[in-house]
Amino acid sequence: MFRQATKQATRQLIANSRAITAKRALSVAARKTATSGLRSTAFAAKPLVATRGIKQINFGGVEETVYERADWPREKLLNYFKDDTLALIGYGSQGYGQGLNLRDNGLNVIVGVRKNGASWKAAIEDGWVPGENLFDVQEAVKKGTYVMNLLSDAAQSETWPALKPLLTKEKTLYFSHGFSPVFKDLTHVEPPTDIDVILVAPKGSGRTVRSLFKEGRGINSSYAVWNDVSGKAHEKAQALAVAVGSGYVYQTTFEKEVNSDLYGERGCLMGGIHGMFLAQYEVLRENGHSPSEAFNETVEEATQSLYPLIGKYGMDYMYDACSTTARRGALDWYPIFKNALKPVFQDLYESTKNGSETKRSLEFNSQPDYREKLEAELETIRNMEIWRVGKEVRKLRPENN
């Protein structure tokens, strides 16, 4: 699809790049700041300089408040949480990323997991010390002033009867997903009404939360408040969002967070894009194209060439930058895809909103043999021709030779 651009497209690409650079320079000058808060050095390496702050931004005609990392420089975080113990419960993907970032930021964080289980051993490998900052779940909850429940959704439901009595009035309850409280009729996780209950949801995996922090950047996150008993719940959530590694933070609700999250994962982020990859690849193979050509035209070009540029500059930039032939075809076909797929997305959103996706997830993930069943499904994906071909194609990349 994406052949060499014509001279006109190339000139347009250069012009766009220069325009973007100039626009950014003017924006920076107008703010009288040299660097973006999102690109400041990570807290653990160097104290932040507050160059950006709370602001109103017009997102497509809608004014929203955005909170930035510079609102909470390291010294302010240390002072704000100086009397607190952050008890992080669970050491899966988010527990790993958020926990290590909190520790590197110098905050008093402890981890609570099942003693001698897989997560306990993983935490020890990452430098958490039993009896010092690594405890079993109930002991960690008792010690914490903030209880950060980062167990899996199914595990939150299973452990709630034991944890809820430990959530006494002086504590703050924290989630990174609205799943459990929003669908409390299914999960039976009903937060106490006499404590602050907040949410910070990084828009990426815990591994990404960690890697972006180590790079001195920051992931974008949403925050929400379920209970504001103290009158400071919003402030607590914004501070913790920065402490766990967020670059900027926007407000949502528990309900909107879980609906958008479940919807997105099943749609464009994972399920939908995987389905589109498979459909395009299979049609190419059925029409005589080789495995390598089908993979390169479907996945490699998308992930290595187009998607990074779309992420950096936007889809409109991509249209400006590609060849006239590619541009014409994309402009003709995107409405067809949208019209064909929108009913599927409407069904998907309704499925998340009415609890069907939650019910399915809880039922499957609570089965005693769910790991074996999950592994069988993942093995099916690993054995698909498209991903076996991808493994070989990646070996050919210059950086892997």
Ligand SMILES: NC(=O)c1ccc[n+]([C@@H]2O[C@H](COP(=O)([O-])OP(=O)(O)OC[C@H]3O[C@@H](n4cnc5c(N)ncnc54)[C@H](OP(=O)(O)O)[C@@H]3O)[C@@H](O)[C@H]2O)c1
Second form
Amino acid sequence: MFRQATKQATRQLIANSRAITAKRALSVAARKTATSGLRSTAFAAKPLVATRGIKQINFGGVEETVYERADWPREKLLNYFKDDTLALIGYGSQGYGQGLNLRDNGLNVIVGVRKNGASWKAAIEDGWVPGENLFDVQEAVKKGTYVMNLLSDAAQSETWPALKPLLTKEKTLYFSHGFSPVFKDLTHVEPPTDIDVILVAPKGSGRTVRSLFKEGRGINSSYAVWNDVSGKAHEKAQALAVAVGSGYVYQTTFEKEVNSDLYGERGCLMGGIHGMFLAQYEVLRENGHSPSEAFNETVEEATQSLYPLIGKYGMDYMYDACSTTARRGALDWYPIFKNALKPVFQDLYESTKNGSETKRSLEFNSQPDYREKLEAELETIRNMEIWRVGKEVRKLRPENN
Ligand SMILES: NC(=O)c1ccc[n+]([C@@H]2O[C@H](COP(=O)([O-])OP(=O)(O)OC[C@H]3O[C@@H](n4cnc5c(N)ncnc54)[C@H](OP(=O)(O)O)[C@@H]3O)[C@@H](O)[C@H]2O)c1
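Right, the form predicted alone is done, so what does the form predicted in complex with the ligand look like?
The next block holds the full complex; its first chain is the one shown before.
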């Protein structure tokens, strides 16, 4: 099967390469490797079978415990939470994904959002019924045995004075980000010390949490414990992680979760990669290259041809799949980029750890017109030449013809 899948992937890769640019072709050697089944041993050693469970995995020399869906089959989840009401507060990206997955898993979940806001309307459209399983925030918190705080991070801070007194002893408090409690000096969110406080952070948007669940897969998530008053906080977090739609779950701390998350999204996941695309594109344009050439050599080939290979088979595989000329140059230049960028990443980590990023986020996202201001910034991006060119290039993809 792997051979077949690899052959398909290779055919796709060749098609993409031809469509995008003829310049960088697959080397004969890489094609041979891709179709010869040489890599099938490594792939076959990690089959995706439903029977996996808790296991120790050696990640590059470091042993970690990983929890999987198989540890919490549906019947076990239903039994574990049979006396509970899961009060999910906030129905934005995560509220939508986690909430619908909990509901589809058959658990007793209710949603709490401010009445007549955008989320209230969205929740009704998704089948939540006012007075039955849709309430205002405070009412839902009162009813819940688990309070799943999925308000935006700025709103968690804003609403805390009203919510904290409602977090009585028998409840468990849940977050999907370490932001509020870790930076409590800025957010003023100081969880009560007499209740369990846990975290499950899906590594993706709420839309992905939902779509992967519907595909019968699951998103990767981390979990952490802030307070373990009952002695069962770890178990609760692992169970809830699976209940909201995680495929596998690894342990972290609230501090590590928030620092890695803020750092990652400002770096390689979003800000860093955007900055690198812009820098490369601008230099090409300044040197007389056409917009379509600059875009294809910067973004289209990356996202359509090479990055999917990194995701599926690893960086070495991607190198292996490119021409000898491309390989030589990339091998010579990656340390130069790494050395130039590392100080920027060090500054970014410091800015995350010392709370500067949190302060900036709270200040910006607490403004009444933050959505309009954000939209104005996104409009600027939308209107940049590179992304306007991208819109046209996408239309030329074979699947859009
Ligand atoms: N989005 C992601 O990809 C992602 C991934 C992992 C973890 N997380 C974490 O998950 C949590 C939820 O994030 P999210 O992205 O789902 O949030 P979001 O989409 O920004 O959701 C905002 C929710 O907060 C409500 N809200 C905003 N201001 C409010 C206020 N003043 N009073 C009451 N409600 C208010 C909104 O209700 P209205 O519609 O009424 O304004 C909406 O239901 C955060 O801790 C976030 O860091 C997010």
